[in-house]
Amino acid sequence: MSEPTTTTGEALADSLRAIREREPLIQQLTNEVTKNDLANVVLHWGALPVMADAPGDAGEMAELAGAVLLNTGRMSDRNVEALHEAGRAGNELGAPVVLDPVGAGATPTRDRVQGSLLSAVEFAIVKGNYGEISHLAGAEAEVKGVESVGEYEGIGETARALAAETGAVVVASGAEDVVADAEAAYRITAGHELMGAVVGTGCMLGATLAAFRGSLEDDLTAAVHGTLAYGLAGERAAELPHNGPASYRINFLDAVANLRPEVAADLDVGGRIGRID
């Protein structure tokens, strides 16, 4: 995708068509609060869910998938050692694997681990929120347990610097998201501010991706379409009856789910993406 202003709601339909074509298995690591979350947001997009997180299951479920994603909200030796065997195998067989460092910034075990990940796995895609993202590239950033908190002016130039640095597409999570190669940073306009009074957000994001790149060949085009989906399903979601956010996380998974190829074919979708100079 060289150039993700000319989206269009055809182009977005295209990419839903093909996930729901290829029920590609996405091969999720996560943490015990989202895991029912991710497993439900991988299956409403037409994606396949599975959620093998025992040393050597791991990585055997991993050869299977369509893509893998690493989830670091766990930091037990058990679970770092069976998300450094699903991210060799998935490199080994040549599934794109996709990493959320979750909590990125917040304590030097995770610093560590997150490192670890980063030098021994090749990443299609990085996930992280402003603080996360900032983190990782080395600028200036505040985390405080899993989230991320401060003024992120700069975070164009920061998530290219950190594709240039990985070789991943970066996508960084906030009011506005934002997804950056080596060569360019793109503002993405799309999405409620409900979406971050529910606990997992972010971690959907980061499965959403996966499930993205599993069934599209181009990590900018996954990445770009993946983050607009999310946002427009987090819109839609608003729309519909609430009381507060225990109802709009239903209403959100349910948006997901009725986010199908002929909706997006009719969406005006072409000024939600933007440049950063």
The other form holds:
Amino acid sequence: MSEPTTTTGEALADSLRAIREREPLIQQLTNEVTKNDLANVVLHWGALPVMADAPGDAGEMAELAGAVLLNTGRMSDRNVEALHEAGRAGNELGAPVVLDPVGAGATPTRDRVQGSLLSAVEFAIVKGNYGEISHLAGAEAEVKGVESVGEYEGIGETARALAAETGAVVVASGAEDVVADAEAAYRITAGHELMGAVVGTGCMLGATLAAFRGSLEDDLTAAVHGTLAYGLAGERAAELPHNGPASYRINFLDAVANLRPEVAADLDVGGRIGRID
Amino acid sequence: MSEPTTTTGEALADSLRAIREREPLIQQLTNEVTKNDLANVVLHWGALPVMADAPGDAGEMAELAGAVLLNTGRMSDRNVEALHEAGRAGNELGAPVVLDPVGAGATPTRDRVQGSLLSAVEFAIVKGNYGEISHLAGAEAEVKGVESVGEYEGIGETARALAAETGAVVVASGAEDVVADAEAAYRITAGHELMGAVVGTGCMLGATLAAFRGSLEDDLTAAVHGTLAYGLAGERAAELPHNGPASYRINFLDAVANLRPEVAADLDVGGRIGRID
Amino acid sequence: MSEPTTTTGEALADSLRAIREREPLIQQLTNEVTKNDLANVVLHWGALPVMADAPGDAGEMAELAGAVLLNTGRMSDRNVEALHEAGRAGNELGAPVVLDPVGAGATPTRDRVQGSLLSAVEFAIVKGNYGEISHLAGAEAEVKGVESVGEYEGIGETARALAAETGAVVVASGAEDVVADAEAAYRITAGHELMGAVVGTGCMLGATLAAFRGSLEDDLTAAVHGTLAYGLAGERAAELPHNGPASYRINFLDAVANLRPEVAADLDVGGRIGRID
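Can I get the form predicted in complex with another copy of the chain as well, since the one above is the form predicted on its own?
What follows is the whole complex; the chain from before opens it.
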């Protein structure tokens, strides 16, 4: 992509338009907590969700997909088998695969499963919260999530290191989201604090990145525009009436659907993306 | 039933009243994406949902049920075993069984599972979108869903053919919903375009048909009144304030609960149901 | 605890404050219907939900937890294995374990699974509806739920008997909720009738009790304050605009988040809790 820091509303609109025009099938393997949310958020961006997760069916569906999301929130043997199968199918047929390593560092089981996926599958994008990304990168991590200012300086370098190691673009979500490839890291200033008061917003970002990457060729563009669009939807959701996190969540899903290309084209997104030196 | 085209608001009200009076237990096996929605929609119509889907428990619960829904969105071996078990229990004890063949035609696994269910279980109602019904009937089908005007003429005959082959009443959902038995096909003009912007509305129609069939003796009446009531709720949902598909979805569930017998009795539904020649 | 009947708004506020200060990890094994709701309700009270339910991972996560919820709405062999594993881990490491015996009495499978859990695991709190609690206590039970006035007198004694047998504090939810230990039973007058029109409100009470017990040392205080807070949120939800059960449900989740310590401190809860003689 061109330098991310020069992203304009028009460029974001182009990406949003690409999703609606290509309408890619997004095959998502995910935990049961957020399955409905992930299906809806993909549909609201304009792509087609499918959530086939039984061994056999999972791989067959991945063969038809424009992108594959592997969210590791679910750890049963059968589900792990399906994760591998879908990842492999994506790699073999050229569908980009996105990893959301939910709970990385929390249990030995998760370490083992995520490690085996990182060895076996080539990922286009890896998205986690600060703690998960830091753990995968071998850096010091607090599993409950690290969002302090003191950590901020380090996370850019950590994300770059993980990008260099995996070949994927890395998205670390937190107070400010960070997107990095092996060469550079960027902070994206968008979003709303209520997003952290709702279960599944991290997982929905993973689904969003799969929808964007299923419609765009470039990993970095997909990651930057997906993360930015997601945060903008979070801000616009707060402008609709709400009484707490549950009604905000409904607003958020509406805001995703309403962030249409023609809306995005008029937004001034200058200054939203900054390079981390 | 009497000729579906003569359905009145009073007749629809009688069916809605039957659900609230009989309060049948509806045992639903379904995919994980829409489980919560299906439970709620059944409760809002006035029936009692139960979602027992482990082998053993699934059949035992089906033995207590007024109707059984088999939604094949989930393809694990254990779930397929439970689908067969619950279908068999329904057939043996006389509880009508409704099939929702989610994703028919999409993968070889789905073909195999749905084929085995259609061989082993006798269904009262089979509900799918145009593409799924066409695929099951052996007609040309586009798996991503077919809603074009060009297909419309054919779908009535296709649905009748599948009804003749299976002995079930067939509901094909699309821009206009089609209900058919072996003798005739009817189009039902009700619904709202936002229903297609929300994940799970197709699955919720399946649950609705199970709730209606669990309370009414006649397959065709249950299918016609269930489909009509569902579409009317979709229209009434659009009259409540909403900002996008997510708030529309909340409205839709509220509208189901609010379509009480006394409300339906006052509706003019003349012209909603037409015979397809 | 001091006598429950003397509970004040200030005391309730202290409990709510304890959750937000300790922010315990609540490991919840539950059915797929209500997984998202249970995660959100725990987060909205101020605790941290985690829903790891695969054998291996379930126990490892329970070792990190401040409290463990075992909701038996899901009956697959693997899930039953995980329920035992998480219960055992909780007992071994001193994390209180809450049981929600969903569907007790409905099927032989549920009897067997719940019986095995009650033998193997020591529970801090057991919560069910009137029918479930009565069935577990060996009393006459109607499985579809018993909420009549005629049953009310008996349920206090039944709950006490189950408390004496299990060593747990017992919560029986119904028109009026009943909380009992082996010595005494109390009725808690709070809540709203729309709570019964939404799927999952019973399960969310179980999650609430786990969040409270994960933050408070005393079983009876956690059960009484959790049940009271839950009912108060149900009442406050009805004061927000809604058009039916689905919008009420959103209000309910918002009301949980909004029942902050400083709000509770100002509430007059005198007369909400009465001893059943």
